[in-house]
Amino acid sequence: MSAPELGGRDGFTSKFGILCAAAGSAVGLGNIWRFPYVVGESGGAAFLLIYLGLVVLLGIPVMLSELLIGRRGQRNAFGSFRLLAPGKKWWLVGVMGIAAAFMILAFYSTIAGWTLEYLIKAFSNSFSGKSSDELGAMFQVFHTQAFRPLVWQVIFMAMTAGIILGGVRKGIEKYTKVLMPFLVVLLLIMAIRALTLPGAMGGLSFLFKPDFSEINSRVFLSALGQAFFSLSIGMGTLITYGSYINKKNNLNNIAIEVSVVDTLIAILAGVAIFPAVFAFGLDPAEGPGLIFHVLPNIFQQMPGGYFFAVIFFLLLVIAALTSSISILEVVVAYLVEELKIVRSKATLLATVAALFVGLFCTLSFGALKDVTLGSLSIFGVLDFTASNILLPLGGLFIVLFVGWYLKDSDVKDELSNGGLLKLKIYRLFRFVLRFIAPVAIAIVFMHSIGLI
């Protein structure tokens, strides 16, 4: 099967452009917000021994499937599966693919919505003097409020919205290019100020020490479904992304400078938040707390504490933009390519359904916090059907596409540039993608929905 062309579609204008706006979408809430508690649950050093692993073991192959699949068919999520397996159901997986982009963005807003109140919060200096168990009470009252959640959410989905207008030159990359380079700055000088806390030692120890005795099954498949939730595989983010990649780029160096960049930054996250958490002898352990209760504690003792307490829920609001463009993204490139919807009224209507389903979700911390499915809330229900079933699910058979169904001579044109390009490891690749993932991520998931 011949490749097809880009065309007349939009797409990324450079190599920079693409590892922004790639690097931003996997690295978002799950590496800033998610990565520290995770680390803090699971031991510390062991799980990020052993997602380190995983990320290069699974990881780099998952995602170079996806950015393959999406250059290949040069299509959204649904289009490409539909173009490279015609008159087959693979096309399902897109789907798949897109309804998990939906729920997610529709529950991410509501915490996304969360980061923009506690950046206001650290401006207006609200932490200062107050005890943690205040701090806990001002997290649990805005939370389960019904009308400032709400405020904020719509706002954070109108900032994902407006850069979404622009297109994937003028939008997209034009943003990310500006946005990802503001962060590192940002969590380079909060990982900075926490070293020079007294007892920063600790943390570092907690973070990069491993205690071999902490790893059990339990670590290792809580690494593994953190490796597939931080590099955004299965929700058809790097399969719309990929089909923007220009022919000439090389998407085998791509998806290894995402996966590096990614992983830096989470592992950044882990040195400005642990030897901070350590230097005042609070739990690692805390939980999703972490962020919007622990740290608020830590910023109003710290000296120049209202200054970093700024930067950091500033890096957050970032984090949290760069991964909804690339998750709303994926819906409107549907839109606009399948049911030929203009950008912009595509991106009203996916933004207003979102954010539609999205209230429900934050309004069931508080008013609806009595509806649930089993012992889900409605919030529950969306992250659990996504992160749980979807994702793994749609990782497990991209995959198995690349890896059994799509022709070899297709995979190794596609990697090679058309022959231009060496492929050095491309038999460790396709053995990967055969054997070793398919059985990881079947594993991931029956161990998300308790079987296993």
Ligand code: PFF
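Numbering follows the first chain given and starts at 1. Computed from a predicted model, the values in this text were never measured in an experiment. Superpose the two forms; the largest set of C-alphas matching within 1.5 Å is the rigid core. Compared with the form predicted together with the named molecule:
Taking 2 Å as the criterion, K209 counts as shifted between these two forms: its C-alpha moves by at least this amount when the rigid core is aligned. Once the rigid core is used as the reference frame, the Cα position of I50 differs between these two forms by 2 Å or more.
After superposing the rigid core, the Cα of L376 is displaced by 2 Å or more between these two forms.
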Second form
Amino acid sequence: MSAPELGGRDGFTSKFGILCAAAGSAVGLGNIWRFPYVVGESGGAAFLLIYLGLVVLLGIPVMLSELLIGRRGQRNAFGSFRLLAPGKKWWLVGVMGIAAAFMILAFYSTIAGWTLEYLIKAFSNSFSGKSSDELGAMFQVFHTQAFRPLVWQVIFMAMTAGIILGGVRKGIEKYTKVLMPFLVVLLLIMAIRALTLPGAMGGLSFLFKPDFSEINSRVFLSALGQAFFSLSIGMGTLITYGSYINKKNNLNNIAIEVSVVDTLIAILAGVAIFPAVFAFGLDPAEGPGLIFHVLPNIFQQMPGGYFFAVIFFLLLVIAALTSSISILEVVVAYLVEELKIVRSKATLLATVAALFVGLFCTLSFGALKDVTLGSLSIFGVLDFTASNILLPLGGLFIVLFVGWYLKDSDVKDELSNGGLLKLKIYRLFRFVLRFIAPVAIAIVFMHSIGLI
Ligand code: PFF
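Switching from the form predicted on its own: structure of the form predicted together with the named molecule?
Expanding to the full complex; the earlier chain stays at the top.
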């Protein structure tokens, strides 16, 4: 089939804008909040090595596949599959992505709400003079109550919706182009501060010296889930963004650049956090509360701590916002293009629906903490189902779709911009998509959920 034209559709205006938007989606709480505590719980450097391997082997091919589906289809995640595979059931992958978007948005906005509270706490110098126990109690009291976390969650979702209302060029691109460079500068300042603390070496060796005795199939699954979550792949975010990319841009470079930036930033976040954790003798395996309990502790003991606390939590809010907009856009694009709802209404509808699910996530730390499935709270169930099940499954179907369903000539045509670009490792890419990626994802997945 011939490649559809961009037409009058809203879209990105520059390569820099695309990179900021896509890297903005990838770089988020996943890098700065989730990555450090998952590394901490999974034994440090050995996890990091597996993680890096998975990003190269699976992450980049899946990301490129998503971008190519989106740009070829010129529609949202659902519509692109339906257009490229008429009469077939592939659109179900899009539906799964939209379900994952709701789940992620729900628990993401819980944590993002916490970051807003902590930004205000940092501004008002609330950490100063408090002992580690007092800071632990402060976090405990805050995140288990109902009212404040919910208010912050609503405010955060309103900010997200505000940007999405503006559309792609005047919303997503405009804001991410300013926020992303700012974020990189803030993170560099934080990492330099952490590295110059006495005792920083302990943290670095935890992050970079592997101990393979820690490796088991659970670690593989959590590395796979983390890689997909962090790269924003497996649920159609990059199909949606891909549909806004001009036919002249080089998708291959975009996939590689975004993956590299995302991975570097996760490592940089580790470099900013672990040396500080070790320098002050705290526990790296603290879990989701790591940055909220451990870091304020560190800030108030270090010279210039007030300033760095504000920078850090501001960084986190920005990172969360540039990611949450990309998740909301998956749903909004679907509502606008498939159900023909106007953008403002679609944004409101999706935001309210996500907030409804999100409310349960937020309350699952307090009022609803006894509602559990196995050992997981509502929050844990949504995170596990979305990150470790839906994203890898989505990724699996996406590589199968591009590797086996789409015609080789169409894939080549899209990746080479109609023959204008030279494809250097196309055969390898194709081989990975058809054999390596599906088998690897399936093995990790089935092994970890106990099927093999
Ligand atoms: N990649 C984001 C992060 O690391 O925080 C989270 C995310 C965004 C996941 C978009 C999935 C997604 F589709």
